[in-house]
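Only one chain is given next, in structure tokens, and it is the form predicted alone.
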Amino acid sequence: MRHRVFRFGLILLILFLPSVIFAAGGQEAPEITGTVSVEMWHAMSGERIQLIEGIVESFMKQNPNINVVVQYTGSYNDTLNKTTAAFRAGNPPHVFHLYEIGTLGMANSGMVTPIGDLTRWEEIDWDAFFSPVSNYYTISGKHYSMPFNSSTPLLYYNKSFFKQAGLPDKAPATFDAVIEVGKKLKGSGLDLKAPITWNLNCWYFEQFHCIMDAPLVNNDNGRTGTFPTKALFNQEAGQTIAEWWTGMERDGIFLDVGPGWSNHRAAFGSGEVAMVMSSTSDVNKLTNLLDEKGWEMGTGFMPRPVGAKGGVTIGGGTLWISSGHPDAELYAALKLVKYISEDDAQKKWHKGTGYFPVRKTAMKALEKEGWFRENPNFLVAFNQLLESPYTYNTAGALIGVFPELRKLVETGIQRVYAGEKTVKETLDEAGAKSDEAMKEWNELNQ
């Protein structure tokens, strides 16, 4: 069966309440009497903690009989591990936050109640969402989680440095152009460690596959037929990407800053590099860093090989509802995640971060306000996404062992940096190990 979802230990609670309210979803929704408490765990740090808390506070003002205890629980991996442990102990949070690459694993975990199952109580207009966002989190026609923070990578550049180097005021659009601009920056007299950087994260490798309309794995990127069984990222597209990436590092055009999400931002903000690739969620942060130095920032689409006809897929995370809670609490959790996805909350989130709103209606409202006229760098992410064609490859891969696959690719890139392996050797090795991991996972989830 295609992506069959197992519900180990799932208890279906059918509550025959003395009074009910009728919801637009077609079935009678549980009545929320007294005060219902909902626990929400999320993975957004720094100033984003206050943003989320403010959005939740607004929700509670509109829903005074729902009390939400919201907690930052560390990175996506930390939040996943804590949620899994809490589920096994019998006390999971009602709502938890997970990265996009956890979608297939979570859908098959037995830990969650799919959003699509809860819309029997209250409808959600999925057509109002940007289709690349809602499509990613849909398996076999069912929506599993609620889109929240969506992003794509952008190429950021220091306009002031480009001007000093005699370069046009635009981001290089192709792989070859990045190298050409990089060479000009190196010879310009600017005090750079290297012209460009980004953090060591497989996300970029995946996005370049989307841009080349190439799959990471078989079975239409894991979206048709059975679970994916074979890695394809070691084929021509993957080799082109990795040769370009590691070749720039070898030639001093690319600065290796390691993993994590701080060093590449710091290198760009301090003027060690003139270009950085990072998430759209960094628009505010990077703008402010350059403003402090009196520099102006520009943004552009991710560069691509000449002739590539694909586009980007979304990254970021969604909100999941765990299983096993009473219906009234599940309904309260549904109302919470639905509120967080709606226009007012999404506009606040976008303006405070750079993550783009997940709804088309929120974008239209921002356009009407003149937000994008005053903040054009925020619009680039939208345009990059909306200009991306929809294919199985640009939809993003569904892989049960996605985190493991990422680590294998990242380790391989490091080995190429160190001169220990060629690109082909390291990708073939990562592919073979990914195949083994997928086989084991698939056998457990047949």
Given for the second form:
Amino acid sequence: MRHRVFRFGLILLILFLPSVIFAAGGQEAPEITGTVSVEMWHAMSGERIQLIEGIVESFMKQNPNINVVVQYTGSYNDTLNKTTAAFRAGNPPHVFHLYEIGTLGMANSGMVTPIGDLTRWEEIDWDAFFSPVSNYYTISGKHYSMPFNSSTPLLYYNKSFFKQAGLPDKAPATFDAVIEVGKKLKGSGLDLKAPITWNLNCWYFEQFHCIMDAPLVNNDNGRTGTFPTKALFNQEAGQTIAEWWTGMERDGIFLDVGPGWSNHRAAFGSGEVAMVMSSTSDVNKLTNLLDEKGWEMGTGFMPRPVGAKGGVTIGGGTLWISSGHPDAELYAALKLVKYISEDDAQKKWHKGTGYFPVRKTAMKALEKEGWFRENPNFLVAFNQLLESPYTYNTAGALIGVFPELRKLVETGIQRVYAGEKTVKETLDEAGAKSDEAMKEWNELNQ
Amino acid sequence: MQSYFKGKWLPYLLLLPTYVILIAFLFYPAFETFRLSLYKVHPFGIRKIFAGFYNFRKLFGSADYLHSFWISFLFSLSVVVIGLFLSMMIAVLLNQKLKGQKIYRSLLIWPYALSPAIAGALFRFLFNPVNGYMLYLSEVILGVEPEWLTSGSLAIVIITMAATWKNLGYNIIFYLTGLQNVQRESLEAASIDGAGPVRRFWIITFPLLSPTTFFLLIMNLIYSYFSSFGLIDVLTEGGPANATNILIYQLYQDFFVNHKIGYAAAESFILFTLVVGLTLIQFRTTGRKVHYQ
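Alright, leaving the form predicted alone aside, put up the form predicted in complex with its partner chain.
Every component of the complex follows; first up is the chain already shown.
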């Protein structure tokens, strides 16, 4: 009730304030008079906190009349929950940071202002962005959030181990090749727990679908404006992926390290495995881990079944602008997210983390500096993304209940590990439950 | 010795602050939760559709939720029984005249000062499937590498262990206090009558501890149902394959991750009813056997 009253007040404010103070209308950008304060909440921990603060700092230098209060608010999910709570209390941050899988949920949350609605004030050159990146956050032609930190999975391997096992110096490119290399590594006398691992996360399962150019859900993967109603990940592609994945676990080629983002890195860093799949944003971290032990690291594309025609899609996060603020503040927020997506900030961000710069122009600048000659592993990550053709399947799915669907698939994979279910049974079960969840979500979001 | 208030309003006035707090922070939220549980609610609250007992019907029709019920029950039973048994034994040992008694006491009470998330992190170091100490230890001693956290049956054992250990300090404090109220004269008298230490414990100490035990029974029950979320989130995220997905964790998932507010409200209401029910049963049964001095 309280927030309805509040909202009414806000609407009044939005209606009348600009006309009094700014006397602006139509396409003209609202004037920023005095100092406008903008709040930004993000989900990047550790040394990345300072990196973001540095970027924001230089933004404020360029825009002395905008004051940005930036704050780390925990994981993506924590940030979302805090933002939701703040929104209900009538005090949301102007800019908040969220994972890619929250896109459809956010677009229908009533809490955000699509970037596409604000570009009437200031143009954004979407053509400068890598198309897989800007496409992901576009629904029926409208841009919803500003790409910030984008990544894909990448296959990392321990060059020194490969040499000791007498293997050629390149990452296996196909599903079969991974098994073959795995068997050779197992028989090589290296003291490994298993040849390969990655963390239990549905993200990889989704990416393999993109690589096989197969949809995760119906209605064009949710890409054309109609909400998906049926899971398709239990079809042929999903079964191929899950059979390969869990088959390797059963045969001792794959090490089950459970969920979370630290165990698989640790396993690779301490030489318990010779290959790991993880985010491209781990290039720096993993290179350093192997360096400490005197090992060399190589990278390769995600493996694919022979003949698969698709390519990876991006993961990571974007910046959303919340709704319910006066125009001047929204405009300041737009300027902020625009600045963060531009070349200078993105170059700094890429070098410090390993996330892709989101714009082609930033990449060209890095190329000119000779950055990729010194850091060839980053180039592999790039090429993998650039070689992806665009289809609804490779664009990544838009699903309202994505977090729940992920958990269902992950639980399903564990059921196969435990021998409780076959791949077909487990995927059908997860599919049926996802259908049910989508049905309920769609009913509430009509 | 009882005294009475003369005015009619004074007692109510004095009770008022308590009721204001109870209503604002307990009764009203509980009522709201129940009301919400009758709706299908939009993930961000912008829409509500009245659905009667739809959420409850769905939950009780779901094999996963019933499994969660069963796991929670076993988990709670183990945490309460093992926890009370161990802490009573430890407290009896600690109640002797020992050199360095204070050090032992402080060290044993320590785990209680940790937050569940920190306790979870400690156990994660120990039982990590990649390079945990226990993995190494079991390999050196037994020559096997058990999948401590990645096999369902072991994971629930680890979670139970962690939750029991975490609450041990709390129980020990109360048992120590209880033991210090046991009259030395009775014990000495029994001793003179020829009762050995075990017999003295069973016929004197144990009955005299019964109020403490009863209190701890209820507190541990509540603890095991409501407070182990942090441990599970850090250690297993409810997995592998839902093996550690107890009710409170499912509730967390549905509210904070899946944003299924209607379901979460229904689950919350069910959990609340369940624990109130179990507590009432305790009062009716065990409570009657408690011997107050």
